[in-house]
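Given as structure tokens, the chain that follows is alone and in the form predicted alone.
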Amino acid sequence: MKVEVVSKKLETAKVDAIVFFVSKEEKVLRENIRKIDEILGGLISTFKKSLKFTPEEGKFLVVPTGGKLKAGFVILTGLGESKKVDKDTFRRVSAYTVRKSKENKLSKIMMDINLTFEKLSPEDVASSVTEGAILGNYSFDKYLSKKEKEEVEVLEINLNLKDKTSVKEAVKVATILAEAQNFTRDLVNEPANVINTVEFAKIAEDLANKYGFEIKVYDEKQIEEMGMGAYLAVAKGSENPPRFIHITYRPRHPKGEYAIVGKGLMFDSGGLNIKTGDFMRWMKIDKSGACAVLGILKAIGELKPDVMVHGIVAAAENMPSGKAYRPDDILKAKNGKTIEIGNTDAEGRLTLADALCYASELKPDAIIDMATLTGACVVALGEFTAGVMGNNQRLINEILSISQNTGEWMWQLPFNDKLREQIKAPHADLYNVGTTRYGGAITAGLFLEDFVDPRIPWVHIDIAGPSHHTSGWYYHPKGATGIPVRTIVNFLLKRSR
């Protein structure tokens, strides 16, 4: 989708539809809509009254112009109560409007944002409608023999400002962020027979070459030489060999250095503790954290912030075979800590353990990991909210604050010493699962903490719930969501200022 910021006369705008956002409190048509209504001979007022249109969020009034305007339709999109309108409201209604436009086969639309909200700047509104439109326009139809033809190709954002420089910059950044999230969605949606460990490493290399990043890809022999016994054990059950990926973005004068780690299970069968069919379905999404790392780096490559960024992925498959690791096995991680296996389906934390050790050795200013780690997090927070844990409350608060602004819902889960007792093992330093089923998301986070240098601020984001949805919600169509790409990129942009 091409997004442009313009200042045009609405009555002569050559688009398929002009979109006006209307709040619930607007009982009378505001001036710019009223002018169009007069040209249409009162059609908007007539339709509004006869169809009893109330501007609740997501409600539409579609009015054909009958050739009286250059635009074919006028669309009123409801915002709901004005006091509740925020940036995410505009993301949502923009996505809804794009879908409505696709239904009506409208390929070029104009969204008029000449409206005022006390807590929202023109930059806020313009960037939000851009993100919502691009994210809402997404579909994964690569393997359909009959593809969806209707798509909104051009979005014009109409704003009557003399100096639109800052608005255009906000739209540019929003476009990059949304396209990076859609890139992430594409990767997650690809099945494991298309993207395996070796193919994922090739995609990472292509990305690095495109943006001039440094990249190192380690094979199974090198992984063993680095002492990554936990990660290697998980990978041994698959015919597809592991690949450890380290991408580095290095600006000339970095204001900080950050490691972004993503869980990279290209597929998770559960291993010898094999999943049942219902729980094995959709396990291509177990690479969501790794795909988010590449999406974040794609945005970083285009935005070029003044921070050094390491993207780290321990790519593997968890499969049952004669080479697979077993319950009761004892493994040694990169930092020398030993792990007793209680369940082979708790494999992601084993791959992350060695990845976090590696990230810690880089001595960055902070480490953030993202992982579809536990079903327990979905039980605790539902399908739409990520769980946040870590060793530094200030960093946790910063991530949570940014997520509120990006609309990527997150909630903190608390560490405590009583739950820490559940991962103590009789014959090794740690169990890879808790001794009870309670607090499973937190015990997984506590396990990971043992592999992070305590001097380094670290946050773990469990995205098991919101990484994928079978029917979709808001500006997320069904399938992969690409969460938390926009939150982490915004964090890095903030640290570069």
Ligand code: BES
Contents of the next structure:
Amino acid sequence: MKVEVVSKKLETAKVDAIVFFVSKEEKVLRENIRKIDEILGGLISTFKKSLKFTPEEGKFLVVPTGGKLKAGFVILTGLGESKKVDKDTFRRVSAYTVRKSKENKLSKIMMDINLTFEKLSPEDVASSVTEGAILGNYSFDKYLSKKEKEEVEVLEINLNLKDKTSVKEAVKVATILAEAQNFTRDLVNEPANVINTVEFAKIAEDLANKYGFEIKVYDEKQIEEMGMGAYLAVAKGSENPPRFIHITYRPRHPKGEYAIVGKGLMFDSGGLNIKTGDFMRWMKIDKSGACAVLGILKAIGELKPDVMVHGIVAAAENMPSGKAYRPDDILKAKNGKTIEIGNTDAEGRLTLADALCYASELKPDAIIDMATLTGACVVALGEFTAGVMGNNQRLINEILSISQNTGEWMWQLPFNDKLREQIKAPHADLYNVGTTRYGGAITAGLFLEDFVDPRIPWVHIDIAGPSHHTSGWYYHPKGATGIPVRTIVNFLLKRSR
Ligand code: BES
Ligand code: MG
Ligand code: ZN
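Output the structure of the form predicted in complex with the ligand; the preceding block shows the form predicted alone.
Below, the chain from earlier opens the complete complex, with every other chain and molecule after it.
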């Protein structure tokens, strides 16, 4: 979708539809809509009355112009109560409007954002409608012989402002962010018979070549030489060999250095502790963290901020076989710590253990990992909220605060020493599962903490819930969501200022 910022006369705008956002308090049509209504001979007012249109969020009034305007339709999109309107409201209603337009085969639409909201700048509104439109326009339909709907190809954002430089810049950044998120969605949505470990490494290499990043891809032998015994064990059961990927973005004058680590299980069958029935369904999404790493780097390659970024993925597939690792096995991670296996389905933390050791050795200013780590996190917070943990409250607060702006819901889960007792193993330094299932998201986070250099601020984001959704929500269509790409890129942008 192409997004442009324009200042056009609504009367002569050549688009398929002109969209006005209306809040619940607007009992009468505001001035610019009234003008259009007059041209249409009062059709908007008539429709509004006869169809009993109330501008609740997500409600529409679609009025055909019958040739009285250059535009084919006028659409009023409800915003709901004006005091509740924030950036995410605009992302949502923009996505809904795009979907409505798709249904009506409108391929070029104009959103009029000549509005005033106390807490929102024109840049906020413009970037939010851009993100919502691009995210809402997404669908994963490459395997359908027949596409369901036409795409919206052009979005014009209409704003009567002389100097549109900063609004244009905001729209440019929003476009890059939303497209990076869609790129992540595309990768996550691919099944494991298409994207396996080797293929994932190839995609990472293509991305690195495209943006001029450095890249190292380690094969199974090199992974062994690096002493990554935990990661290697997880990968052993699969025909697809592990690939450890390290991409580096190195700007000329970096203001800091950050390691972004993503859980990269191309598929999680559970291994010998095989998942039953429906629990195995959707486990292609167990690479969501890794795909977010690539999406983040794509945005970084386009935005070129002044921070050094390491993208790190320990790609593997968790499968049962005669070569698979077993319960009771004792493994040794890169930092020398030993791990006793309680359950082979708690594999993500093992791959991350070695990836976090590797990241720590780079001595970055902070490490952020993203992982579809535990079902327990989904039980604790619901499907829509990611769990945030870590060793540094300031960094946690920073991520949480950014997530409030991006609409990627996150909530902190508390570490404590009583839960830490649960990952003490009978015969090794650590157990890969807690002795009870209570606090399972936290015991997983505590396990990871053992592999991070305590001097480095680290945040762990458990995205098991919001990484995907079977039916979709808000501006997320069904399948992968691409969370938390926008939050992390915004964090890196903030640190580069
Ligand atoms: N990949 C799963 C976690 C998951 C569950 C992600 C649901 C997305 C949706 C992870 O590897 C896993 O299997 N975790 C186990 C841990 C348990 C064995 C301690 C779980 O959550 O059941
Ligand atoms: Mg598992
Ligand atoms: Zn997993």
